[in-house]
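A lone chain, given as structure tokens: the form predicted alone.
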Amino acid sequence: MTTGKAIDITDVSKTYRTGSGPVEALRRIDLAVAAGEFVSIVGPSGCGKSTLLNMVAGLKSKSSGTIRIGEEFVNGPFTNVGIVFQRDLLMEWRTVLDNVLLQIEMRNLRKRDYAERAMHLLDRVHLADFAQRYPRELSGGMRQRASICRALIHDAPVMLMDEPFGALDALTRDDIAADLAEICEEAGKTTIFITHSISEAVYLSDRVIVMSGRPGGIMADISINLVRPRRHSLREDPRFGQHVTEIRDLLEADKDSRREVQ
């Protein structure tokens, strides 16, 4: 991990205007992510995790505060990032390889200049033999691996991932998480990763941000000082279990306090 801020979120809030009145989704979020750092965000459903990620990408507007990626302020869709959503969003009529290269076409770059990189990425996630297959011929895990390659193809310095493994079975998501951790570490990507899985967050991350229920705020910023590269056996390390327990206790305490208020 290198030094320097790659993402700087300062005093950011988000309020939605609805027919029944304003709904405060996020309140005064301050978060800095260093270049090359992998940061996961966990919190209860509805706390604004995905909203925050979409604001970093410039896909949703903020109500107040500032967001910078590198030296640029985010005030609209920010193109120099890779984004992976909960659904893979592959185009069914394109081959796996052509789905990966879609980013290149949309940026008016020459496909032939990126074909070798695309195949290298597919090989890294064990999909090289499926490059000419169509999405309908793939499992859910294979489809999501292809979508990760599509997000990586233009080699953006920042990756934004919104629960990309949420629909996958436990074994598949563990395998993909291991591949993702290795790829991001090798490439030095700055990553914000949204997940509901505490163990997944601890396994992947340099830091885990724990958010409270709505309006979402940051309750804790926990450094995960575990050895890299990460291996599945890391989950048996007592320090791994301690981190998981610490985060779960924070979320349970927040839930209990909200019940008392109600």
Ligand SMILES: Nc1ncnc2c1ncn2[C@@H]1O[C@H](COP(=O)(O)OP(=O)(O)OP(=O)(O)O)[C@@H](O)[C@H]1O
Second form
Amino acid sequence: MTTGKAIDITDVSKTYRTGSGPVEALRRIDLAVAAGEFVSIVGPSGCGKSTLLNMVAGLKSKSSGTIRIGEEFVNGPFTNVGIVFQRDLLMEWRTVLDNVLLQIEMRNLRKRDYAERAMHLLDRVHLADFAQRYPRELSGGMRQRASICRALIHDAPVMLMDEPFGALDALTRDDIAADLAEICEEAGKTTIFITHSISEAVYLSDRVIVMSGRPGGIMADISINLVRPRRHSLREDPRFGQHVTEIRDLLEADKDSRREVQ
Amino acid sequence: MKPFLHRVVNSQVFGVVATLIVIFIVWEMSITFLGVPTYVLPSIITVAEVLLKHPGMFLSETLVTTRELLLGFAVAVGLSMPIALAMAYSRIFEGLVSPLIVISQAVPKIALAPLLLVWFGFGEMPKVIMAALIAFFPMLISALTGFKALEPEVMSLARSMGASQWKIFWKIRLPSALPNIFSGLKLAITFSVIGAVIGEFLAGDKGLGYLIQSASGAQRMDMLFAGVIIISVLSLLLYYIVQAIERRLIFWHQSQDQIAL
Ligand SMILES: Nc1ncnc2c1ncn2[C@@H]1O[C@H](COP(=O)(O)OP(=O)(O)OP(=O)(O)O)[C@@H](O)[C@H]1O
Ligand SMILES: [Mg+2]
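Switching forms now, from the form predicted alone to the form predicted in complex with the ligand, please provide the structure.
Next comes the full complex, this chain leading.
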């Protein structure tokens, strides 16, 4: 694992202008992610996680601060990334394989050069038999697996995921999380992963960033020094449980403190 | 039920035929049992007779109307699609054009007919224009809804792929607009039939609308009903043609589910 900063967020704030006045979503965020690191972000709903991720991807403007990915400053859509949203956003008129290859077509790359890799990725997420099917023939979990393949196909160094398993049931998400852990470990991707599931964050991550409620700020930055490769059995490790408890307590404390303010 | 029987009963053709049979039965019964006089409602038999007696005449009037309505349909689609696109891509254009369109929609098209006659004479042109006028609005609204249907997240995804506007249009926006576009086309084709027939009512000496009008003047109820039946069949046929194309093109859309039993 190299140690250069793959993603560097410096003093970033975001205030939305709305009809009913400004909404301060994020205040002075500093966050550096090393190359190959898997960083999860947890925090209460509305604390600005999606906003932050979108700013990293250059899809939303920052109010202040700088964001750097690799050597490049992000000002406008950043394309050397793979993005997965909560909804799979598959194109219903394309087969699963063609959905994965959409990424290639949109980038004006040659589909032929990537067809084999696409099939390999689909195989990794147990979708090889469904390559020629249409999205509506797939379950929610299978659809999200396909959209993860679409984010991986062009082999970008950075993966940004916004609650990719948020819409799935607990069993399905554990399964996909296990696959994702494997793929990311192998490929050494730098990943920012947003989730509401604390155990999922601990299971997948090298670090878990805990955010506080609005305006969002970083409350804690917790290193998860658990063995890799991660396996299901890790969930029984007492240290796994300790991390989960620690993060849950932090979030509860933040919730309580804000209740008192009100 | 056997699968074949099941498919027949569920098919659209079966539904249409069954409905027609019921209508015809009620029709004949009201003449026989309720004593509805034939100058009000001719027997289905006499209507069939008149249809069979003058097939050439009916065919040529049908072709006249078909030509007018298809031209009107083409004009409506040809105009509304680029306008819908421009509206979807430009807020300013949308702001300028949509009040105009809404106002124009409030004007009853029929009221414009005398004007069309003054401007375009008694030939084919005013009929084509009437068909186009009536078909334009539903087509525009449907296409606009379709082109604007892209969710912001899909746009985000596309932009993160570094895609050009051109690619986004062809590979994402247009296909995702197709279900709405086809709803519009289905409305537009049936509205074009109405428009062309109305145009023929008002002036001229050709087409199914003219045929109905003159049959009514001559108290030829059999002829009048023959005309109405042909128009209905024509309208239905055109609708099903559009629908058949739709099924081929957007088999992937959920709207196609319940039909494909
Ligand atoms: N386009 C917008 N205009 C105005 N306010 C916005 C906009 N998008 C987000 N916000 C506000 O910014 C804050 C952060 O929103 P964001 O979606 O980033 O939260 P989140 O942490 O991702 O929440 P969740 O966990 O529910 O997804 C919220 O209070 C939200 O109301
Ligand atoms: Mg969010």
